[in-house]
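Here we start with a single chain on its own, the form predicted on its own, put down as structure tokens.
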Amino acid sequence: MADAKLVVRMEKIGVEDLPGVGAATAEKLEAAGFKDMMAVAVASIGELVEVTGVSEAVARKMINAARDSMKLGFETGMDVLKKRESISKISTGSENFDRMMGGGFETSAITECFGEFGSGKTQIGHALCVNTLKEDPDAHAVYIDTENTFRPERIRQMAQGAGIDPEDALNRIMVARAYNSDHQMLLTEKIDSLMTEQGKKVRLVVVDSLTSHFRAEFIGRGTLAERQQKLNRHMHTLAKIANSNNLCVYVTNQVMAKPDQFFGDPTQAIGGHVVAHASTFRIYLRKGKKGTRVAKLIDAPNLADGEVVFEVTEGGLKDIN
């Protein structure tokens, strides 16, 4: 019964609670995107203390006390198991691509395709908004376009395509054009905010392209820690609305060539080590035979590597006969 009342208890804990934290403090940390106890426990002292002005010492304070009331620490394996149940897949219209993917487009992770241009990156991402939209009549998308690359009209001939209402699935996307990498920054953020204030049911996240304004903004080696370092912050940002929300976070990369490689494809994705580890799943993507596609996964924690050829056609993506 005791364990029971401390269970309750725990439960009504609320930012407001945490040790140091007043009516004005809270209000910052709300307004910053802390609303809850596991935003402050997954938190750095850093971050807590240019939101709030707070010093140090009482930003500890406060992490340790979100995390004592989370209880955060090991588990099992089974635990995990288990909680690994609750994730699903987004089906991306193709079978074979599906089945290398493990079923579809994981939630509760990013999945990263990079390809040159015309190689299929924002055709998959147009693909993946019906098709969540198509399996979940209540679910929502959030598409945050940095390169004016989403077009309505596909979204209407690819529903089409999948026997859903286009005007239903338009009013599901919610379409953001980010004109700056700070900006790309916060309406990432806002996205919790759709979520709680407006109460919609967000799915997916598509960041197209993830990597073009941090290129054109940073030019110059003496800028590239900078670049990184801010470009480290935004992938931790979307791999905690993933995780904390269950939704699937697709991103897509530009690549340059490597002019000394003289073997092998000199194809290379923008971002460097800081993209590639924080992206859950990579695919390389690359123009085919006639027209058609290859996909070809080249990262992913629990799937061997495999590559599949696909055609986009106008209600979708489809695989080859």
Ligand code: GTP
Second form
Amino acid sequence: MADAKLVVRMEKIGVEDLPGVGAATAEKLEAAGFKDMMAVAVASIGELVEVTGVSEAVARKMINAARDSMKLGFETGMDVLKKRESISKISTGSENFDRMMGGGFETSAITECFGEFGSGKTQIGHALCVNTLKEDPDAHAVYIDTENTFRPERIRQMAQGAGIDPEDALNRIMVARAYNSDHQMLLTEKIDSLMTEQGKKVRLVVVDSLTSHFRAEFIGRGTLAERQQKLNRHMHTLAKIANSNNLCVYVTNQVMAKPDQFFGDPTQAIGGHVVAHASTFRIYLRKGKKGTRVAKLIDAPNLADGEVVFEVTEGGLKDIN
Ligand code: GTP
Ligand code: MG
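Condition change, the form predicted on its own to the form predicted in complex with this ligand:
Below: every chain and molecule of the assembly, starting with the one above.
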């Protein structure tokens, strides 16, 4: 018990506890997005000087102290194994889909589904919410909705399909509408406080869609680098939330036509290498025959690539018999 208290206290140490950081500097740091030890630990001296106005020597001290406090560095293979043993999987509702994913969508990871409109990306997001709430009665899900496609009615239907109380399910999903990419990034940064301040056990974060605002706001070749940098930062925030809280991040992504490709499927995911590299698992979704959906696993660290057919029904995702 005493140990648990100690851990909680340790985690509460913030940037204001760093040497040379008073209230004013802490405020400047936080305003610039350096909200915790990790952000300072990986910052450059120049960045900290710029945002706080402290001397280089002080900035160096801050960075070193932040690094010391975080035990940055190596861990044993056994530590990694222990961490991996705490990873759990969230069911899609389709046994075949789950099997392809090694049991379901993993916690401590980002899974991306990309595909054309109507391919089922949003339906998967809804199904994961319901299933994670079913699997863990204390769990909460966070749904960041950029296209206004979250539908409580669908949650109710899928909850009924999964045999859980629809009201309880709706009460355990925290929905936020993101109005632009900055708002989307800010909401993601706030997820921590749902856990630390409100004590909610968040097991799933859905960002649907990951890329639509970025795509709409940065138009033209000249803005591409800026868009990618921002998207990269966003993916890092998501990866950090996934890893440090052992939760599953599910992001949806659109495709764009790639007219210069004559063979194979002429579509390509938005966000390029930034999204591709930051996602632990990548799934390409498309419409199949007779209203079915096809999910193709194209990138996974420890699973074979594969393909499954499933269907979206009123009660959730189902195998094709
Ligand atoms: P975009 O966001 O437009 O890119 O598409 P998406 O990939 O998110 O598609 P979405 O998940 O919204 O899939 C929509 C499709 O799911 C519909 O065209 C239907 O085929 C199917 N669907 C949605 N609701 C139901 C339902 O209640 N019952 C059944 N059987 N199918 C549904
Ligand atoms: Mg959608």
